[in-house]
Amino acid sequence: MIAALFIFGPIVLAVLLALFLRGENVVSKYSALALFTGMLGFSLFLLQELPERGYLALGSFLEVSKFDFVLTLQVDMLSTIMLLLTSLLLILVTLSSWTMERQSLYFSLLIFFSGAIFGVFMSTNFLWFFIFWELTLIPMYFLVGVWGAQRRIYAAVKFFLYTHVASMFILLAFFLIYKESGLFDMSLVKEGMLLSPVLIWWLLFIGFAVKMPIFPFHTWLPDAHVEAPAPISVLLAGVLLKMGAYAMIRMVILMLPQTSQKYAWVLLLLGLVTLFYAAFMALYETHLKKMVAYSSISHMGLVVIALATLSYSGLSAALYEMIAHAFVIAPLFLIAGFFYHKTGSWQMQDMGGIMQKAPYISALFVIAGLGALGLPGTMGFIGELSVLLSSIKSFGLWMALVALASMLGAGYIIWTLRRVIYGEMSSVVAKTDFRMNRVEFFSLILFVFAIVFFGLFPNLLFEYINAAFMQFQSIGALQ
């Protein structure tokens, strides 16, 4: 009951503060603050009650039993961890944006959407998984529609009508699940009850690679990181683009092992090409947010390299590399977003010389950017590790090229911060005044804090990562 509370709670919660709060009332952002806190804490109490293989039953709720339709909430090791990423993502957010216009609405969205998203991870119905997967656009386009910045009305729809013509796919593929094997419930479909995994597959797999998004899929993102608030850019970065990996790993990868093993080359192909063109789209780039938004591209790119492994140790880093990717991407939005509102401009060459006038906030600017680039002693540097290992030993030597991604990553990140942050101040930075909220100062501090501290301990996080995937590598579904 507490888990079905926990994702209906907030819905009805953020629809009553929406009703009943207007303008700047700070009950919104403290009740936002207070759920996600507790968010938390049940994830953690969830992690610590976790059997050693399989699902942990919550509970099933609003049962239409001729339909398989049951709200069914059970968890194992891989939707916990997304849990715990969720809700400390969320807890950052709130502080990131203390000082939001119009909190009331803001915060209730922010609510909604923590709502939703504990839904999708916590459902096992493939239906009601649907349901939740839908009900996260509803908050994230308003979202970028009313706080984004001048072309947000067509981010927005953008972003929208992508992810809702994707979801058709995803629709699709359930309901012929449904007809071959007579069950919604993911946790007990197996790909021998299958007429037609491979068309299955293919619909799952363009579903979930627009969410993720993988080239060619990903035209969506760039505009919306771009036009979105920074804190609803590590959301998208840090969340959303997680779901499309986490339902990439849980519906495509172990539910279809053997049809995964046929089109790996697919997953390969493209984890490569959206790692390079990305890449080089962020060497070239001027605009700073948007270097960043084809950083973060690159970056799932790698994801998908170590998903097409199909092994354990590919997973692993692919889970790895979808978390550091989500603790070192959203500072750069956030500090990015913050240059922007001071300075007025997303123009690098308007910048220069940032660190004699905010030498703190510029320095954790640069430590982000260290671990984008994958310097050792970050997250950054174990997730691209990780991956060329799992790639290498699974395809050959010669996907060492990897590696040189990271020398473009390193490109673009030092040519950024020469003329960002380092050289000479220009006439903007030098008129303007860089002193930031406290309260999201500290939400940055924790980022960056988390980005060197699991740098340095990776094995805290792999102990539980590793433990994700174990069970599906002795019933043989990875090498």
Second form
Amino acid sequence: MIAALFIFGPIVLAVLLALFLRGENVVSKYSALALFTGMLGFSLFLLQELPERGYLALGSFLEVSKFDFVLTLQVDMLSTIMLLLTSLLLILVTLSSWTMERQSLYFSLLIFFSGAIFGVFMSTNFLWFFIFWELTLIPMYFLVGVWGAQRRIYAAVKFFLYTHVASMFILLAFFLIYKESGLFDMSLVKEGMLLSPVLIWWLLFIGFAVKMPIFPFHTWLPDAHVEAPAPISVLLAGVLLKMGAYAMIRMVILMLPQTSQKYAWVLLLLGLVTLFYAAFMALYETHLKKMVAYSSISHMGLVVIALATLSYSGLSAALYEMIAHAFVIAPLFLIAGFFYHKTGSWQMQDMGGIMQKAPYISALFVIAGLGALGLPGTMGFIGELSVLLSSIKSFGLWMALVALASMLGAGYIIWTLRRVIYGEMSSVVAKTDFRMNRVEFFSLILFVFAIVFFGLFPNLLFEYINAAFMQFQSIGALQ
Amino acid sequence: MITPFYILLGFGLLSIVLHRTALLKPFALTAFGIAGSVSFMTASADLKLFEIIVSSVLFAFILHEQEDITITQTLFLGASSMLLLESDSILSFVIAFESLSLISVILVSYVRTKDEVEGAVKMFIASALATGFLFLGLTFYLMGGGELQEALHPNATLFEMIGVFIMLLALFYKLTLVPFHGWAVDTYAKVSHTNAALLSGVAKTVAVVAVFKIFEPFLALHLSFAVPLFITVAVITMTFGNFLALFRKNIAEILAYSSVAHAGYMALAFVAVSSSYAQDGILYMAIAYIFMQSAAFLILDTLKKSYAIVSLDDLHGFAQQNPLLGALLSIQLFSLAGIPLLAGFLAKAVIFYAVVDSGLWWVALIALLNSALSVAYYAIIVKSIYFEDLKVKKLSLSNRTTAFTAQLILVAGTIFFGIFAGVIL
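Please could you give me the other form, the form predicted together with the partner chain, since above is the form predicted on its own?
Okay, now the whole complex, with that chain kicking things off.
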């Protein structure tokens, strides 16, 4: 019951707040903060309660016998980790949008989003999963479209349409699964029950690949990321992309292991292409936020490569890399957005020498950047290393070429730092006053702290991540 | 026996006396209230819910409507809708169907502007043609040995088959399936928005449910005849409607084309006639559609009358002017687009699943992609409401509470049936 309350409660609350509050009313900001903290507490509670293996049932609601259409709420370690990550990011995003304009509506939408995303990670009924999956689009559409930069409308409509079209493939796959197996629950469906697993695999793969995004389905992302306000870019990269990866793990890799085995080369190939293509694009970009967006895609390429191994260690690496990516990319987006907000330009040549004007913020940017290029001692390093090791283990030594991407990463990050943070102070920067709201600065510090802390003590995370996949290894879904 | 038909007919005849008095509206509201409760007590189980919903949507419509003559006509339209829904033989079906199209023609023929003349004439000609075809088909059917007083013969002779085919063509006019849709777009976009709400929201939906009820047993036995015919018509209709809606600037025209596209989705129930979900699918689609389409056109009526909004450009920044109405319109449009937690999504999900269930997953894929495409033009309307800078100037301050209550009833339906599927399935 409480679980359902954490899904529908926020949605109803968001509608009420949007209806009754106007303009800059701070009530919805504080309700958002309180709610997200409650969600974090709830996720921690779930972590305590989880059984050794399998799902923790949280009740089922709204039963419709004819269509097997039941809101079944269950969590296992994998979904609990996603819930923890989501609620943590939501809190940090709330802090980092502390001074957002038209606060009341903004935070109502954020609250609405939190309900929908909790629904995605908690419901195991395919149709309800799909409902929440689609529902996350609505607040995102408005958040990008109302608070975005100049080309916000184009970006919002493109994002909405692109991902919505992809979702149609997912829905069709769910229908086929139900027709062939008579089951509408992802915790019950096994590959052996399906008559056309190949068709279903491809439909699901395309649908989730768009969300992740995997080359060549990534084109919505640079637009959406660039035009969205900085905290929303964090949500896009940290939660929405992870939603795609989560679904890919649960419904492609773990639900259809044999077909995944057959098409592992597709995953591997597209992962490598995504990794290198996005890295080269990032190297080429002079638009600061686009550079960050491409580096984000490049990191998702690493996740795909790790998934392609279909092994226990690979999936653990993928999940760690997902978490690392969320924490590393967030401060980069936030600070890039802050620089734009202050200087009025996205172009790197207009910046330069910011270190002299804003040393603390620049230092945070540098640490996050070093995390993105995988410097030892940061989360990025552990992520890249574990992906590299697991892929070498599965595919052989030639996978060492993944390390080359890390080199490219070092290239674009360090070059960007050279152009934006260090170097000659540009005339624009000289005129700008880089003062930041204290709450927003605090959220940045928390992000950077997490990058270093979990980079030094990765086992704190791996303990749970390994537990998430341990059970699948024993039932033979993983190598 | 007292049926909703007699009640609405009686109230309709009596209502003429009450014109130009303040009593007319409460009188008509009472009529639909009674009709709804009679449906609840007497109607057969499979149609009970739908009849009640038709009554309540027309109830909301009366709340919105201001013209006496249209209120009386609405009562008659309700009466013939009930008759059509309860028809069980060919004869009663044809009579009820013709009375529904007659009352529709009368509804639009009360013209106030030049544009409305165009819409009315087109509708009149299309109705006349459809009637001609219907009777031609009926003649063939009777020649082949069909009986008027019975349901369609399942084991049809050749002439009966030809007759049914021609009758279906006539019905395609009414259901606005391509290539018989030409009149519909102009009529829906040109006649007054309240009439368009009645025609595209209520009359068409009732017709579709009734046609499915009468023809389903026949078509289920002639799959090789029905499935290819309806696949062609459905796919062409939805694709055509969606593509043309993309390029319109006039909001009423967008809704008119979206109505054609929805006719295509509804035709999928006939494609999936071999599946046990087809019946649920068409019923769900009808219930969802009657709420969202009527609501959208009624909001459009308010927009036109109070804010002189006709095209997408006029709508820019409307949310800042009237946030509540903007939100209501957006909800109905998202429901039409098939966004979850709204009735439109579950309706599409059930009807598309029926298609998958009958083994035609590629048809379902075409339909799904069409539905995704349709989001483009709904999202663009929502974009105009929320993302653009304010442009509209308010003309009159006629914030009528009754019209607003009507919208609340309709939006409640859209949301309720988007979450509680168990009521229908």
